[in-house]
Every structure is written in C-alpha cells, then in structure tokens.
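Just one chain is shown here, as structure tokens, and it is the form predicted alone.
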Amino acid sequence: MELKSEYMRTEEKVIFALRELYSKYGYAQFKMSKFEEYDLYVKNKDFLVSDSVITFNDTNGRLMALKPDVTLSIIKNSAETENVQKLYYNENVYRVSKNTHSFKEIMQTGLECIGSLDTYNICEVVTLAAKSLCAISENFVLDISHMGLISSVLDGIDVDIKKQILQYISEKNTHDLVALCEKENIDSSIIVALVNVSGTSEEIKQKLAAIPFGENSKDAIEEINTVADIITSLPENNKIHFDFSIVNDMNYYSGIVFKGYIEGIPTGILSGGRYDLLMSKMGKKTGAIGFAVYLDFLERFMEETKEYDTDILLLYNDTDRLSEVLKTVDTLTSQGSRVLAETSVPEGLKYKTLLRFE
C-alpha cells in the first residue's frame, strides 16, 4: 500500500523528496555499514562536523567507530575509475546534536560526484544543492564561494596566520583582519576586498573584475565566471548568491564550496564543495564534489511549521461500544483523514477537528 505524503512526518517527506530528486538526475543510492575503523576518523578529524566519536572494540580487538560522517566512508569504499560516479545516500550518522548537545542518531542525506569532473558536473551539484533547499522551504539562500580563489590570495602566508585570517574571513571581521595583517606586515587590501564582495551570479563577474588579483587567481576566477553564467539561467538563480566569506578547510577543499540556509534556522543546513585534496589525502587520484543536508538542524523548524498532528481527534468513553468506535475510526480514515482516538485531549496536541463519539 502506498503511503500518502500527508501521513508522513515532515522529515520523512524531505527524505523522500530528495531521494526522488537525486534519482532523476542519475544518482544511484549508496548503502554502507554503520561503522568504520576509528583510524579513518582520527586521520581526518578536521573534516568532521564534530570530533566526538562513539567507539567500541571489535571481536578481533580493532577499535571501531559508529560513523559520524558519510563522505569519508564513500571515498574509502569507492572504486577508482575514469568514469564519473554519481551517488546519493540516506544514512544514519552518530554525532553530538547541536540541539540536545548529546549523542544522537541523525539521518543525513546528500550526494557525491566522484571522478574526472568537468564544469557540467560542478554546476549540476550546485543546482541540486539549490533544489534540495527548495524541497525543504521556498525561503532559502545558497551561498557560493571558491577555496581556490581564497587560497591564491593567501598564498605564501604562514600556516598559523592563514588559519586565523580564514577565521576572520568567515566572520567578516575586517577590523581584526586588517590589524593582524598590519602586525604580520601583510598587504590586506585584496583580502579585504574579497571579503566584501557578494552578489548574484549576474553581479559577481563585474565585482571580481574590479579587484586586482594576481596571475595565480586566474583559473579560479575563470571557473567562478563560467559557473555564474550557467547559474544565471536557473529558476532558483535569485536565491543563489556568491559570498567569499564562506570558507571550508583548505586542507580538504580546493574549488567551489557552498552553504545553504532556510528561513527560521540560524545556521546552515546544507554544506558542501569540491574536495580533491581530501581525495588525494586518502590515496584517490581523482576529483570529487558533493554536499550533505543536516536533517537534525531541521527538527525545531519542523516542529514550528507543523500545522496539525492529526486531522481528527475522536474522543470516546470507556462505556462506549468499542467495536463501534473502531468502526467509526475506520470509516473516517477511509475518507482520507488522519484520525487519533483518545479518551481525553493529549497535552500539546494540534488537531484540525474535534469529534465526540456518540
């Protein structure tokens, strides 16, 4: 029997909608084990959202971990091929929830595009990121940046200083950024100019052209301009912006990066980008781009936007003929309504119609 969408929880609707979206674009579902060797996460702890990992000893003594991330498992288990592999996943991960601050089993969904990537692959993933946000809420923004451009601007700067500059860039803290650069005798003009650049795909080319980047920025700017031209034709174009304060770890990400936001949630619920450096670090000689949708961030949003828990609340007494109560519930559900039968109104329940059995 097909489950009607109105009977699903909001989270379930999102998962089904995203699964259908990714399948339409030729992405195959990737299934994996619930755990990996702990060493995989130790070597790539900076890539993880949280470095808190649940561990246990296998029967052979190996230290294992319940997976806190899906991307690392996909890279580890993916075969090296000249073809582009398009994969999506709906998997439970085990990490500390930002809502409860305790370990939680969280459903994570997303996709990965691995192989000899071209510009179309990059634009397709960005498009699917925008469409993923739209499947959750029409009120969304997808911010795009480019780690290759940021890296070229910071080329030659000490690693520790570069890390602090990246922090100030992500905060758009130009005051402390300029102060740090003056202290370290670094010309901050282009860095500050880049931080202050933002706009739609139609605006960004002209704004970047006004900044005197060096020759080592040429390839990154060309890719940004090409992606911007393609994005301009998308229906979601007005909700896709370029913002170079969006940064990811430079040890892993080398190209386009992006974050997605929806109205009502103060933090990003989608994050991704091109992570060729991570592939190289894990011994894979190919490119990769992907993103994850963090469904745990949606919990509060889902609770606030849910209009009703049930269509009909049917109240009955212990003295009523229960066979007739059950028959009434069956009749109402056959007419397409969600029905909850109770002897009293549950605390906090949102219902559309209240009926009393007679």
Second form
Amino acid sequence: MELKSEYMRTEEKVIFALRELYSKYGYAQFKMSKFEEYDLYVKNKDFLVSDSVITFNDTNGRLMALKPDVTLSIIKNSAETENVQKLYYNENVYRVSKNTHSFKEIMQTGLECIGSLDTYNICEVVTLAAKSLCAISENFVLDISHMGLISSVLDGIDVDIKKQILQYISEKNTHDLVALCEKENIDSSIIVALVNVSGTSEEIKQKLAAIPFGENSKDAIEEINTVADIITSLPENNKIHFDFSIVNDMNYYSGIVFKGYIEGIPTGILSGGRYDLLMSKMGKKTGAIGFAVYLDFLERFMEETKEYDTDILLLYNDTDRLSEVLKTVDTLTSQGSRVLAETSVPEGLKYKTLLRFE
Amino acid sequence: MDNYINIALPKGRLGEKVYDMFERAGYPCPSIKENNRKLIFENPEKQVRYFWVKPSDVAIYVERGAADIGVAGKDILLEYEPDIYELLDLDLGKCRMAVAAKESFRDNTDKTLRVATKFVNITKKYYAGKSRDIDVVKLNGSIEIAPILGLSDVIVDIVETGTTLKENNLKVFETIVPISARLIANKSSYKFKADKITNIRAKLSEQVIKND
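Switch from the form predicted alone to the form predicted in complex with its partner chain and give that structure.
Zooming out: every chain and molecule, the one shown earlier first.
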C-alpha cells in the first residue's frame, strides 16, 4: 500500500516520523490498554499534570481510570533487569483542560529509558528529544535544566516556601522572588543568578562557573558540564539551550529535565526529564529518563485550509446506469482526482469542476 | 510568520502610561495616539504591533500566544494563574488585594465566613491557607455593597486609596497581597524572539528604577 502524504494530517505525519526515529534508535513500542487501576494515580497524584481523572467501575467492581498519564503505567510494568529498557509509546491520555474545565483527549507520543542509566543514555534521550522537535519543525528550541542543581540551591528551605520559589523560578519572576526571600531571610543571590543564566552548550560551562554554588551543587554541575560537552557535537546543538527556569516537580524529578518549543505554538510541546525519585517511590531501584510529545497542538499548526472540498463533483440521476457511474468515478480517481458523486449539488460545497454523468 | 513583536496593552489610563514607557524604550507607534476606535496599531519600521484589550484579558492573549508580551495587573495573574513568564514589576497601578468589612465587623471563627469577591481563586487560596471555611459569593462589580446588604460578612477586593470603602463605611481588616502592573511574556515567544523581548525588558527596567 502506498500512502500519499497529501492525505495525511500533520499529526499523523509526525507520528510516523517519530515512530521511525525511535525504532531506528532501538526503542520498542509499548502498546497499552486505555484503562488502568485508579489506585496507581491516587498514590502518585502530584506526578499528574491535572488532578481529575475519569473513573469507572470494572465488571468486577474495581475502580478503574482512563489513563491520564502513560509513564506511570510503563514504570509499573517495567521489569527490573540489568539491561536498560528502551520503550516508546503512542497513546491517548485523558486530562482536564485548564481553560475549559472539561476532559480532553490528548494524543501523546514519547519514550522512556529505564535501568541503570549512564551518561550515554541521558545524552541519547536529549538527542532524541531534539530530533523529535526537528521532525515537527526546524524552528524549535530545546531548553535543558537540572532539577538536582535547583534542589541543591534550595536545600534547607521550608517546603511551602520552596514551592513558591519554584513557581517564581518557572516564571523568571525575579522581583517577587527577591521580595519573598527578603521576607523569609533567605539569601536569594544564587537563586536569582540561576534564573538569569542561560546559554548554549558551549557557553553554559563558563557561565555556571561564575556563580558561587555551594559544595552540594557540585555533582549536578559536573553532570551538566559532561552532557553539555557531549551534545556540542550534535547538528541540532545551536537550537539546544540551557535555561534553569525549566522546572518539574522536585519530588519526582532528580536530574536533567527539558522542555521543547516550536515557533508558532504558544506552549511547550515536549516535556521530560530524569525521574529517579518517582522510580524509588514506586519501589524500583533503577533510574529512568523519558519525555512525551503532545500532539494536540499540531492540529492548529501548519494549518492549510483546502481551497476545494473536492476536485470533481459528479452529478448523476437514479435512472442512470449505476455501474457506469461507478466506473466513471473509478477512472477519475485513478487519474488522481478527488471525486464526489451526488445526485444534486450539496449546499456550500466548493468544487473545482462540475461533471454531469451522461 | 512575521517578525513583529505583538504587545497586548490594557485599555485605560494604566495602558496609556505603559505605552509611554514602551515609546521611551524605543518602540514608538505614533498612530496609537490618534483618537479613534481602532484597536490594533502597527509600526512597520520598528516591527511592533500594539493592541488594546480588556485588562483582565491580557493574560489570556499572552498565554495563548496571540500576543508575545503584555502588561497585566498582578491581581489578574494571581486569579487566573496563566502559564507565562513574569519578567518585570513595572511599579505602576499600585494597589493591594485586601479583606474589608463593615467597621463594626468582628470575625466569628465559629461560623462559616461569607466572602463576596470578583477574585474567587485568590480568595479560596487565601482562606485555605488559614484553614478557614468560607462561602464564596462571586460578584462582578459593586462588591462594596455586599456586606452592607448582608449578602456577605466580608469582601475581598482591590483597594487603591480606600475612598470607596470609607464612603460606604467599610474598612480594611487584612492585606492579602500588594498589586502592581507586571510585564509578562508568552513562554514560546520568549524562546524565538528572545533578543527583542530581553531588550524591551531591560529598557523598561531602566525606567522603573528612575521612577523610584
């Protein structure tokens, strides 16, 4: 079967491109059921982007949920082996949209790399994140941050205040950040420096070296420098930036985290990172890193309104020889035209040519 | 896609003040001063496009990318919680979010507190932080009237000078948070128009310091 790309929607093209990309790098597809026991989400509520979950009772009375998230299910089912497991998925998830306060079906594709991770694994996932964005558009930016570094800087601060500071960091809101720190007698200088520092993989090493981090930040900085050195050789390197205003939940994410943006799409469409803390919360001893690409925004992106609903509108009568009508349609379509056969002109239809069957 | 920087300004006196700051920052658009009913103004030379929107809608325009940057009150940002960058406190339109009530009011913690407000989210969060059970009465205007008519015990609203409160025999009991106008940016636009946006931020920031 030959597929013509003109009949494929943007998100379908992207799905195929991503599937090819992940398969080429040795990731196996992980196909899931749409349902999961609700219990799994109750235990890890904060990991979910939205609190609300669609629930229903199974035939044997168990409380089930329509998946709001794929990562938790993959971790739950992951075996603890010596090797690193590489998996990708393409699933629909069900979440409450903040703007409409109603449930929305979101198409998501992504990958997870689970096991005893080494630096290569981390760099590979970052590379695949960049390549995933590139498959959608050349005008992308991948922002990399490090939750370990942010955690180390905020070490020792009261939980509620830490949460508020994290919020300000994600908004690049240094004015409120400084005001809060002053009120709470916290030295804000390093936090503010961290929010303001950004740059390419070549620049970031020097820029970070200029900030007087404490001893507890050493490991994180070392990891950032190692990853930065390695990804410098990537062809997509000029579109990868380090930006420490990218934050994920500190209770789940521990290392490198990242977010991807496409020019023309108002929100981030790729999000991921290393979530060893979630793994240990779920009783797994290994590490894990992964990301998801949200495909629902692509519908609006590169939207071309078709000029015509059909190339040829073929009008026929009931009294015509229908086998001949069918044959004509077949001939016209095989010549590459889109044909709509009707007995009368549908209201509001735009067609290129009108043919009457004779 | 054009390279214009799209700026959403809040309609009204504050918006005009803010526009003047943008003009001094090197992004003028003279047609905006013409007295007409147009809502969108462009300056092709500076590649800048301004539009006037309802103040409470600025955050939505920016979050959804119809505007790259905009100026919104902190009250709107706290209420709506948009996913945006908040780049600068412009130190304009200063006021505070406060709890006010009749002068004779005394808080009874043995009862559910009835609170009238336009800012439901801010109110809920504030009282949740105090573990206080409240009954929110959402109103869209003339909030001051609620305690007088017995519709609510207290109100949560923006207080600028306190004149309206005083004239209605109300007084401020607690300040929740100080409010002022903030420069906000769409997160995705910030990545792709970084030079322009950081330049605007810097130029506006210089003017804020001068105001002090």
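This structure is a prediction, so every number in the text was calculated from the model and none was measured. Between two forms, the rigid core is defined as the largest C-alpha subset superposing within 1.5 Å. Positions refer to the first chain, counted from 1.
With the core held fixed, residue 17 shows a CA shift below 2 Å between these two forms.
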